[in-house]
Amino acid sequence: MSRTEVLIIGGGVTGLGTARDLAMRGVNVILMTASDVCSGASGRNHGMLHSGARYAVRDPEAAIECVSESKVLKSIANFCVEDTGGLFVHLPQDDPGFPGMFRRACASCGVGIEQLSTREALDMESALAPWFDEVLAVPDAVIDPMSLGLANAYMADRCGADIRTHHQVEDIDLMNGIVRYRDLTNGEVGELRPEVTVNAAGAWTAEVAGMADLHLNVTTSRGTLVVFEGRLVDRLVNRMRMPGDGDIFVPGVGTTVLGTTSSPASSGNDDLPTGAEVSALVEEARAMMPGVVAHRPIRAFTGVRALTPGGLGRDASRNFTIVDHGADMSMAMLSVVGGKLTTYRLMAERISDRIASILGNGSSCRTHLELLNDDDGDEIPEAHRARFCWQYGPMASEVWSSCQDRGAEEICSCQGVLRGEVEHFVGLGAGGMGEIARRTRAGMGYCQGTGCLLRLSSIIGPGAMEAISRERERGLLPVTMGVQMRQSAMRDCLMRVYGVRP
């Protein structure tokens, strides 16, 4: 039976960040996730690096954490951060007292704000509804969640952490200090005897705690977002009111994300977006940006968030809690609940500090000081360098080397993904369209895999074509409306030609 110091359950960015932090302190750590890294809420969000402004009025503690952590991430993860800035727009039909509250709350939390004139705001974002009555600029930014997560996984591995995807924990015996798991790739079972187990399973945190016969109160909330073709805004644009549905636009690489709904989730797997959610988001967003209805939605997706108890939906805090289940057993166990992508590093630091104390490890956290990317991409041709560095960070040169060895034929024309990129991750054990898409963005462009289906399936292997089609259609069906219906009709015809559909 294997012996290790720390087992982390959960492959989201918090678990990966904790693995990196602990490994940098010299701790022997294994991370297990039942699926792929960042396949839950960490890979299903709008990619907003919060300045703290969005939570300043309702959740000042979370806002203050965002203020400091957004500055840290702009420093250590600048390869996947676009420092766009953000706007908060107040409309005549919204609470007239909210702008005053908002300004005072931002000042109290340390969020920098700047008053803009109507002309200044429209010069920045011409698609805004011209009838707004106030606009404030804030230091929001865009961050690529998958690039951030993969960089943490890569750097944790390089520091000695053992990252195991498709490993499902099935039983936690605190009394005897045994964790039993199954390798889902081959069905083999195994046991570990960690000194400390960390439950960082996100929306499945309560279920993992239940394996140890522990009760953990967790609120789960599903949030659906819509991806539009093209960059409709250059900055993050928020509606200046209490956070609600359809009140934030986040610019991406050739896309714009509109979000987000908030409703109770039945489980961590309650992540299928609906047409009703998409329609409601678009209708609400028209008040701030009337022209949004003329743009083509190319996909919808849903993430399930684990929130600290004490409120439902948007009333729940976006702060985080670390629950110590006691160290009087043969194995200590900690659970982390809540938090945000922006504060993942702080969460990992707090967890790691607690574990270091349990283990008697005197090392201090260095994740706020050391860059997540030490690869400047000098070997990569200029035509590809910016994209490779943005997507792959510390892996950029390694992935480019695979393209030289395995071929630079373009596989996905929407995203410019090359054969060597796909084959690189297939060679590392990434299996299935979801994992390839998360790493390379193949199939995630305007046509949602329609054009690259055959080429991708020839690399991924038997059965891939149907799997790719099924995976993409999860997010396509809810946005089959307006101009997108033509794309869906063409896709349907191609699927019949390919034999994927009868």
Given for the second form:
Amino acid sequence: MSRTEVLIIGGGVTGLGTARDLAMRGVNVILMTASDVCSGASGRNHGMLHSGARYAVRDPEAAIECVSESKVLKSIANFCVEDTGGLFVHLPQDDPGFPGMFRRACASCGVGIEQLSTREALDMESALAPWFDEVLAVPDAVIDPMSLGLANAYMADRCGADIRTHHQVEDIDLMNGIVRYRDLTNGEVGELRPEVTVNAAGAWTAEVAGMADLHLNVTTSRGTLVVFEGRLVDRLVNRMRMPGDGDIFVPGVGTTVLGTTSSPASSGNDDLPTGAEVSALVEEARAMMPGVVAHRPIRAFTGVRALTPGGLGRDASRNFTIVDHGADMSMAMLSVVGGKLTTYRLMAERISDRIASILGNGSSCRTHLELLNDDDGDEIPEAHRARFCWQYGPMASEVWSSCQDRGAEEICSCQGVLRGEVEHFVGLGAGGMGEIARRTRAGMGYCQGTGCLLRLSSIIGPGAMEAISRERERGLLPVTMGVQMRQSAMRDCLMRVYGVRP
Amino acid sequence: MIRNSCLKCGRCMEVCPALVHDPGFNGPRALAVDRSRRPWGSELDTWSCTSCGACVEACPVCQPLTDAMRLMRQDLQDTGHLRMLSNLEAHGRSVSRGQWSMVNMEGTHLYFPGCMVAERMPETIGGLVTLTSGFGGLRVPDGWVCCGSPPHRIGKVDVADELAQTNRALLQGTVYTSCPGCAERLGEDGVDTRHVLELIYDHIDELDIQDTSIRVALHHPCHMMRGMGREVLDKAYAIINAVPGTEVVHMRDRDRCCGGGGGVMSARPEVALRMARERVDQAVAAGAELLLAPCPFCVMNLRRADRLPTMGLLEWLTSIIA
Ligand SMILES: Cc1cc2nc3c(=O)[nH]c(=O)nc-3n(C[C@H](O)[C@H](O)[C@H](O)COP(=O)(O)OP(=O)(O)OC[C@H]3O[C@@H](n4cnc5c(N)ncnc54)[C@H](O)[C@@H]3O)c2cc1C
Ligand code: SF4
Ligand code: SF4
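Alt. form predicted together with its partner chain, vs. the form predicted on its own above:
Let's see the whole complex now, leading with the same chain.
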């Protein structure tokens, strides 16, 4: 068994960011994650790059971290950040005392705010209800979580980290310093003897700690979001009140995400969105945008967050905690709980600093200094360059090289994905639809996989088809009404015609 | 751009003539729905769309694809259209001035000639005057300008609106025209517009038509069947059927666009020509000896194919009136 200095459990942004940080410091690191990278909360969130405003009143410490980290990410990950800016709108029915509190809190946390007139705000965002009485502009931005996660994985790999997807850790023996895992692709089990183990398993952190017979007081909370067709807003639009359901609109590429609910989750796997959650969200959101009901929901999804001990749901701090477990054992173990996508790098830095001191590694963090993307995609034709750089960051040119000749065929017309992109990742071992979709966005558009499923099946094999269409239904069922109802009928018909379904 | 309820059925892409004849054209859904929802990519090339409306007609959810196409064009400009715009600016016609001079027309029915007929096919007007002389005759309003259809279809809505302003005062009551493009545009502007063939249809029994023994095919102008209504087309067939000795043959595609609309003739003349050839070939294959079209734009473009004698429906009627 080769010497491993650090084992990271969990391939969300926290784990991947830590892998990059450590690898850049020359630490020998293996990351294992039970399924794909970013298949947990890191692939199931709004993609808000928080300016800090949303947390300023309730969680100033988190807000202050967001202020500086959002600036760092706007520079190191600018390829996947759209600096849209954000608005906070106050509705007459909401707490009249909140705006004052909000302004003071933003000022003390260092969140830059700017007062706008209702007229100015309506000129910017015509879809909003015209009856709000106060609007503030904040430096919120949008970040693509998948692009961010993949870039971290790619850069970590380039620095020598060993990222293993579909590797599930099953047992941790602190006393003897052994971690047992299973390679889920073939069912084989293996052992590692790392000097330090990092538990970055997100909503599964307590479960993983339990494998080492440790108790972590972590609560989990699920949040459901609805993706609408069309860019309904051009900036992030928040409701100016204590954060609640259905009060954020986040603009995406031809889409808008409405978030979020918050309710206790039974486990990290409690991620099936329900129709009731969708209805509740839309009902709430009407206060900010009455027209939202007429828009076409594409799908819904649910993420599960781990919260630091304390309250549940939104009252709990989103700030993170690093717990040091095995000080006097043969293997050190750290668990990281909480945090946000926005602060993932800072969390990674803190964990890595701790590990560096355990290992006696004297180098310091450089993740805030070096760009996550060193590929400007010069070789890529202009028609594709912007999208390739946004989606693939440091991998853009590599992916493009698979898109010549036959690879130039458009395979997903909603998103403009080319055959070569899919083939590239299949070549690198991406298996099912989820993994291809997470990387290329194929099948993620408004039709949620209709014709493209058939084209994809020519690459990944027809056997995957039924699984794909079933996977799609998870997110579609809660929004199967109106246009998406017709869409589902259409897809169903197609699947029957092609014999995918009886 | 448009409220997207597309189901990805592909019908619009299947029926689009421009998609077949211009390899660089992306097709109605790809342009109006997919590409317009992405913030990146190259400039949209919309200029091969003839605004035939086949896509809208085929779409199960009635996506306003042609409206979206026009909106996209609003911010674009093709050099091929500069001449049309400068003609409009100079003398209120979409084409350069021809030989037409106002014939003395004192009839009762208000007639709107439209640019193409007035400036390129003035003989049509003379013929129509003769045809209608028995039931009132025609009268052309003084000072009329282009109906605004050509600029409207290439996205210059402001130009079209200005023209409509000028025409509105002149066009009170029922207005007849021999151009379906004009009819559709004026209709959208709230003018009660009919095709002259409808007037003639009402009086067809009063005409003394010669016996012809000829096989004709009737091209269905897009802006007539989709813009004015299929009943006008039925009247066109009724007129042909009233001509003794005529045999009507049908082309394989009933409703295929000839390529003459949407400004394609000026922006992408080679694409318009390929579409015309396809259409004319269909008429030849059906055994037609003469191709008829109740639209000056269709006649113009179909003639460019140069494979089969092609006439306006009413021009033909004029020529066989005893
Ligand atoms: C609904 C919702 C919306 C959010 N919106 C935002 C937002 O807009 N902005 C923002 O900044 N933050 C947001 N967040 C928070 C943010 O998404 C999370 O804080 C962040 O993604 C957590 O990343 P992580 O790497 O810690 O966990 P995860 O991404 O959940 O990763 C944990 C990984 O561990 C793996 N794992 C679990 N058990 C094992 C095991 N035994 N062996 C191997 N691997 C294992 C899992 O497969 C999983 O991939 C949101 C969260 C939610 C739930
Ligand atoms: S209007 Fe006609 S030419 Fe234009 S996109 Fe639709 S079908 Fe194609
Ligand atoms: S016909 Fe309509 S529903 Fe079908 S692909 Fe075209 S736009 Fe979409």
